[in-house]
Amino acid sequence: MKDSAMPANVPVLRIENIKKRFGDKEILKGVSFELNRGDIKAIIGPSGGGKSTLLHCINFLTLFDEGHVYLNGIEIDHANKRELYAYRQKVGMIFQDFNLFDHLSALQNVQIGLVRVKKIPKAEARERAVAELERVGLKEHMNKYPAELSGGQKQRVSIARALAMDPEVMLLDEPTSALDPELVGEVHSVIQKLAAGGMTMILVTHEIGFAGSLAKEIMFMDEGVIVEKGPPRKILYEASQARTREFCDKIIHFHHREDDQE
């Protein structure tokens, strides 16, 4: 995988015909799309439709059966460990359940990848880790351990950890689904700031309002395929596919009902 500058018309990330089976069940049935620099794509759809599996395949945490992943026009060979490690630095992943090391402080969680993966000297790594924690509003909590942090704070630590690696793309797998409702806003705020700063992102979410306000394009996924994609307003309110309309109508109605009860 090369690091040289690519022509502007080459997508930063290209996913081509990804297929994945677990036993007899076909989870992904040939998913393809492109992500240009600065793009934000949201993936919505019912549970079990393949959304999270797709993100895991893109980051090679789950190996797919068929298909190709290209970063800046160069196909990634997951069997080449050095290439895979370099790719994962460029494509950061944020998980539902934070994936922090419980025995390390917030600062150490952010610092560890810089020292072990990027081989940055400890003093320099610490300085960068502090800066990233400050960026997500957690500098004053940097010496606390995960057990001492709220869910929203833990997720912000995981975002700071990913940002410290200087990713070109961020994959966010339902980043607020494990949070209490009152903690969701602080994570949304950080993601919105990243978007405003030009970060390229793929966001899997059930929060349809947030997806609509953040994304340039929404992809509706069901039964292992992208059923429909387009600008947020079109997908949420004027979808051409009946399955998309049915899903979005139910979700929008549910959220309106929740708002009325507050």
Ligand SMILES: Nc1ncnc2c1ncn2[C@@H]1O[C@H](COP(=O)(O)OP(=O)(O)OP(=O)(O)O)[C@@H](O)[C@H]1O
The other form holds:
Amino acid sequence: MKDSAMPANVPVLRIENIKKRFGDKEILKGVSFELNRGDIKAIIGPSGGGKSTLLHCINFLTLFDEGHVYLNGIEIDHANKRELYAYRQKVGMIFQDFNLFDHLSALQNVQIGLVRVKKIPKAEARERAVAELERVGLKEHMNKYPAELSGGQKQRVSIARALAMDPEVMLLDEPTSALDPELVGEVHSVIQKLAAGGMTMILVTHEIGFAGSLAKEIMFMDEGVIVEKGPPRKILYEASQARTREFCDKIIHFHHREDDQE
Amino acid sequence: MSEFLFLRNEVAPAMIRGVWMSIKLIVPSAVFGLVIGIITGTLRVYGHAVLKSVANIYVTLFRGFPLLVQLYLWYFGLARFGIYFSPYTAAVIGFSLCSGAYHSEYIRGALLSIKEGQMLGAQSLGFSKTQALFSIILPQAVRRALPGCGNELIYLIKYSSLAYMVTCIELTGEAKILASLYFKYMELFLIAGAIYLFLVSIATWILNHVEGWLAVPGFEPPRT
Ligand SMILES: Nc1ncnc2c1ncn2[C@@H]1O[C@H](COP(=O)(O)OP(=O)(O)OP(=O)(O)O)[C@@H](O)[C@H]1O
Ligand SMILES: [Mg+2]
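Alongside the form predicted on its own that was just displayed, please also present the structure of the form predicted in complex with this ligand.
And the full complex, kicking off with our chain again.
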């Protein structure tokens, strides 16, 4: 997975025809898309549509039944463990409920992957971890444990933790949906900074305003398929599929109502 | 005066011998028991099918058989097949395996209480399952299991008195011998009991320190 010599036209991440069933229920019915370097794509869609399952399949936390995943044009063989672990470092994952390591301080959360996975000496790893926490504005909280941090701070630690592994792509699964409304902004601004720095990202979200401002393309996903994709304006206001229009109308109205109440 | 001489010349040396033997039984059994418990508890949750069932059978047997029966089997039972353990060895084996089975239960329960997200979080960073188990999951599970395992260690101190049933003369054994020799059951067993209480207090003190030392916000020892 050497990427330096790759020609510019090879997508960083390409997934092809991913299918996944749980029992007799087909959750993903053949999903394909690709991301070029610096691309930000958002996935929206109703609950249960398979968005989380898709992200989990992309880094093989869930094994899919059919399909292929390519990083910089090279197919990932998950049976080759060494390759899989190297690949996962390249694809940072942000979870809805953070999944911080509860027994470790913020600093140790960021440091441990560097020490255990990348085998970087402790002192150097610590320096790197402090720098990552500084990037997300949490240097002064670095010795706190997850139980002592707010939801927004936890999510920022988890972003720092993923960034420390030096990923080429970030997968964000509803990064702010577990947060109190007043904490959403701090996480959004960290993600915006990432975007400004040119990070390639897939963002699953219900915050269509945020998705629209950030992503070049929005994909609407329902019942295991990408029903429709296109530039935010088109998907949100002039979708061609009835399903997409219905969903977007509903959440746009919902957001307006929320705005009215403020 | 004869009471004092009796205490000094008979009771004190016997009790010191007894306590020393008890400690030599308890400490290795506690260590082996914990190690066995952590290994089998982990296998029962994360092991492959075969190892998982071996570990399950182990726990069922060793929690199901009364400890005294287990000791008799190790010491007298195996002798029939030409396997001779010294009383001390038989007792340490018996205590370790019995204690391990109980620790195994606490470790298993603690492992099951750790949310799946901890493993996913680690794997998403490139940890292998084994690495995640050792550096993320077990350190949390051990903290959760600590109160239960601590209790088991306290029990071990007390059931170590069964060793004298397989002729390993520890504290209770020494007290029994003297008591029947001089017919002073009340006095000698009160002394022995007080010494066990003292050992239990030391163990409790150590356990509290270990809990405090491992405490992390979110994993505090339960306040009692
Ligand atoms: N491990 C599993 N076993 C069985 N079914 C599962 C499993 N994981 C997910 N599912 C099912 O797959 C479907 C899609 O779930 P998924 O979490 O991917 O949806 P989602 O689009 O992320 O929804 P949400 O917006 O609520 O997060 C659901 O019906 C869910 O019940
Ligand atoms: Mg989801």
